[in-house]
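Next up is one chain by itself, shown in C-alpha cells, the form predicted alone.
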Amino acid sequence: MKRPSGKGRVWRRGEAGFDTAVLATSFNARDPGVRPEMQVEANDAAEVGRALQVARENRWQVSIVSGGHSWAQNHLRDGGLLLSMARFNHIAIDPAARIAQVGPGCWGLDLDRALKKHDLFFPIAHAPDVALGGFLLQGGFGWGSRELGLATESVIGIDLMLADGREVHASASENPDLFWAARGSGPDFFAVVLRYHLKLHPRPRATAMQMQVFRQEHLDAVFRWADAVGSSVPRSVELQLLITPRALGIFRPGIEVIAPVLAPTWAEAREAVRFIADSPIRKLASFTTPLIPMRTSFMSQVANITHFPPDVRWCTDNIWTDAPIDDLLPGLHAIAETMPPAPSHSLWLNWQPPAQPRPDMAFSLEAKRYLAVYGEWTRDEDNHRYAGWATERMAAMQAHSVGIQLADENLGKRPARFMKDANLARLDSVRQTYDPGGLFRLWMGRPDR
C-alpha cells in the first residue's frame, strides 16, 4: 500500500479516475468487480459527518476502510458509500503517561518508529502498512502479543462517530457497551473510529530472530516437534512455521521455522530460543541461523518483501485448532502439495492462549494453534486457477477447527465462527441500539438487513 498524499476528495461512480481511486484502497490487487456509488476520502470529523448524512439521505449503506489490508476486500461492496479513513493518520505521544492518541489510518510501522524515540512499544501488526483501524477492531495479533496480549487489550479509549452523526467517547467507564463491541468485532463494527487512545509498554531491550529451514520431505518431523514443544515455548517467543514453495536459502519447497523474540535482556532472549538450538530435529535442518538482532520495524519490512509483496492477487483463509497433530498432518501435506507458486505460503502459529481470562470484549475465540493459508498470484488470467485454493484447503480441515480469526478472514466465501455465539448475540443487541437502521454494512457472508 501507499500512504495517502494530498487532500482527500469525494469520488462519484462513473467519473474519470473513480475506478482507480476505489481499487487503490485495497492491498489485494484483485478487482472484485463491485463499486460503491460514492467514495469519500475524509480529512476531518466534519467530513465524516457529512458523508454519513449523505448516506442516510440516499438510503445508502456505508463501508469503511482505514489501510485496505483486508485480504477479503471487505470494504469493497456494490452500491452505497465507501468511507476512507486513511488520512486520519495522526500520532500524539505522552511519554510520561505512556499513552498515545492515534488515528485509524496510522500505519503500525509509523507508530513503532515514533515510539522508539521514547523507548516505548506497542504490539503493531506484522506487516508494516497495516493501519490501526481494522487491526485493532479485529483483535490485533502483533509483535509481542503472546506476552503483552492482543493489541486491542491495550486500547483504553476510542473516539467514535455513530450512525446518527454524534461523536462519543468509549472506554471501560464511558459507553462501555461500545467499548466492548469495538474490541473484536472487526468488519462487523457499527460506528466510525476517529481516534484510538492506547496504553504503551516499555520497549524490549532485545529484539531478535532465529531461523531453521527444512526441506519439505521433513514436514512430519518438523510439525510433530513444533506440536510437542508448543506449550513450553516462552511467551516472549512467537514460534512460526511457514510452508513455502521456495524456502529461504534452499530455494525449493520447504518449511521455515521462525522464532522472533522480544525480551528485556539479551541473556533472556538467548535462553528463550534455546529450544531451537537444542531441538532433536536440528540435524535434519538445511541450516540454522544464530540469534540475529533485528528491530520489529525491520522484521515487518522483511515480511513484506518476502511474503506480502505489492500488486499481488490474494485469497486467504484460516482456522483455530486444538486438534491432535496426527489429525492435522494430512491437511498440512495437502497444503504443501497443492500450493500456488511463491510467495504463496502457509502459517502455523504456536499461539497457546494465556491461562488467565482475557478482558470482557467481543473477541472471544482462539485456540492453541493458528493455521492460515495465503494464495498469491500476479495475473488476472490465473484467477480461475488459484482463487479457490485457500478456501478449499481450509474447508477440508473444517472438522478440526473451532473457528477463525478476523485478520485473515474469508467470510465472503466460507462463513465461519469468529467469536463465541453468546458474544455474537450480544454484539447484535448493541448494534441494534446504536445502528437500528443498518447504516453500516455487516461482515461479508452475512446478509445485510
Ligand SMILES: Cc1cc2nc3c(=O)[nH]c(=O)nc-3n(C[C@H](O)[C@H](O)[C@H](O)COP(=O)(O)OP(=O)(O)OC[C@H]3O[C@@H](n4cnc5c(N)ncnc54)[C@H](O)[C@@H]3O)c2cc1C
Given for the second form:
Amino acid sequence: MKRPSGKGRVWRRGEAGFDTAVLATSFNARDPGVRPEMQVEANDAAEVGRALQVARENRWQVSIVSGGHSWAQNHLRDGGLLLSMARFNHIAIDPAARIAQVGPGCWGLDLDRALKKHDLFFPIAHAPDVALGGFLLQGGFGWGSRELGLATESVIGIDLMLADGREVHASASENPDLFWAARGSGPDFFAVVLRYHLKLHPRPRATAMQMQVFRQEHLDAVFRWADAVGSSVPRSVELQLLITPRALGIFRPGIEVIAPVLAPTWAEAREAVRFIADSPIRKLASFTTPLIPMRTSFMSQVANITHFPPDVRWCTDNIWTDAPIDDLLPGLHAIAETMPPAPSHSLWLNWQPPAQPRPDMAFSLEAKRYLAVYGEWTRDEDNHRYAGWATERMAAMQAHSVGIQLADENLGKRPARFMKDANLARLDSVRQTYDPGGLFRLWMGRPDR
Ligand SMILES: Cc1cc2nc3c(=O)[nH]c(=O)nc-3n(C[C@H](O)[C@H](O)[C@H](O)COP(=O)(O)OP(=O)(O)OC[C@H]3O[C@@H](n4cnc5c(N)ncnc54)[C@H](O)[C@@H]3O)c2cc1C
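May I ask for the structure of the form predicted together with this ligand now, the form predicted alone having been displayed?
What follows is the whole complex; the chain from before opens it.
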C-alpha cells in the first residue's frame, strides 16, 4: 500500500480516475466489480460530517476504509458513499502519561517508529501498513498480544462521529455502550472512528526470532509436536506454523516454524525459545536458525516481502479451533495439497487465550488455536481457479471450528460466527440506538437493510 499523498478530494462515479481511486483503497488487488456512487477522502472532521450529511440526503449507505487491509474488501460495495479515513493519520504521544492519540489511518509501522523514540510500545499488527482503523475495531492480534492482550484492550478512549453527525467520546466511563461495541465489532461497527486514545507499554528490550523449516512430508510430526507443546509455550513467544508451497531456504513445499519472541531481557528470550532446540522433532528439520536479534518492524517488513507482497489477488478465511489434532490433520493435509502457488500459505497460531477473562467487550470468541489460509494469485484470468480456495478449505473444517476471527474474515463468501451470540444480540441493540436509520453498512454477508 502507499500512504495517501496530497489533499483528499471527492470522487464521483463515472469521472476520469474514479475506478483507480476506489481500487487504490484496497490492499487486495482483486476488483470485485462494484463501485460506490461517491468516494470522499476526508481531510478533517468537518468533511466527515458533510459526507454523512450528503449520504443522509441521498439515502445512501456509508462504508468506511482506513488502511484498506480488509482481505474481503468489506468497504467496496455497490452504490452508496465510501468514506476514506486514510488521511486521519496523526500521532500525538504523551510519554510521561504513556498515552497516545492516533488517527485511524495511521499505519502500525509509523506508530511504532514514533514510539521507539520514547522507548514505548504498542501491539501493532504484523504487517507494517495495516492501519489502526480496522485493526483495533476487530480486536487486533498484534506483536506481543499473547502477553499484552489484544490491541483493542489497550484502547482507553475513542472519538467518534455518529450517524446523525454528533461527535462523541467513548470510554469505560463515557458512552460505555459505544466503547463496548467498538472493541471487537470490526466491519459491523456503526460510527466513524476519528481518533483512538491508546495506553502504551514499555518497549521490550529483547526482540528476536528463531526459525525451523521442515519438508512437507513431516507435516504430521510437526503439527503433533506444536499441538503437544502449545499450552506450555511462554506467552512472550508467538509460535506460528506456516504451510507453504515454497518454504524459506528449501524452496519446496514445507512448513516454516516461526517463533518471534519479545522479552524484557536476552536471557529470558533465550530461555523462552528453548523448547525449539529441545524439541524431539528437531532432527527432522531441514535447518534451524539460531535466535536472531531482530526488531519487530524488520520482521514485519521481511514478512511483507516473503508472504504478503502488494498488487496481488487474495482469498482468505479462518477458524478458531479447540479440536483434537487427529481431527485437524486431514484438513491440514488438504490445505497443503491444494494450495495455490507461493506465496500462498496457511497460518497455525498457538494462541492459547489467557487464564484471566478479558474485559467485557464485543470481542468474545477465541480458542486455543487459530488456523487461517491465505490464497494468492497475480492474474485476473486465474480468479476462477483460486478465488474459492480459502472458502472451500475452511468450510471443510467447519465442524472443528468454534467460529472465526474478524482479522482474516471471509464473511461475504462464508458467513460464520465471529462473536458470542449474546454479544451479537447486544451489538444489534446498541446499533439500533445510535444508527436507527441504518446509515452505516452491515458486515458483508449479512443482508443489507
Ligand atoms: C497483510 C495483512 C496483515 C495483517 N496482519 C494482521 C495482524 O497481524 N493482526 C491482526 O489482528 N490483523 C491483521 N490483519 C487484518 C487487519 O487487521 C484487518 O483487516 C483490519 O481490518 C485492517 O485495518 P485497516 O484499517 O487497514 O482496514 P480497512 O479495510 O480500512 O478496515 C476494515 C473495516 O473496518 C471498518 N473501519 C475501518 N476504519 C474505520 C473507521 N475509521 N471508522 C469506522 N469503521 C472503520 C470498516 O468496516 C472497514 O471495512 C492483516 C491484514 C493484512 C492484509
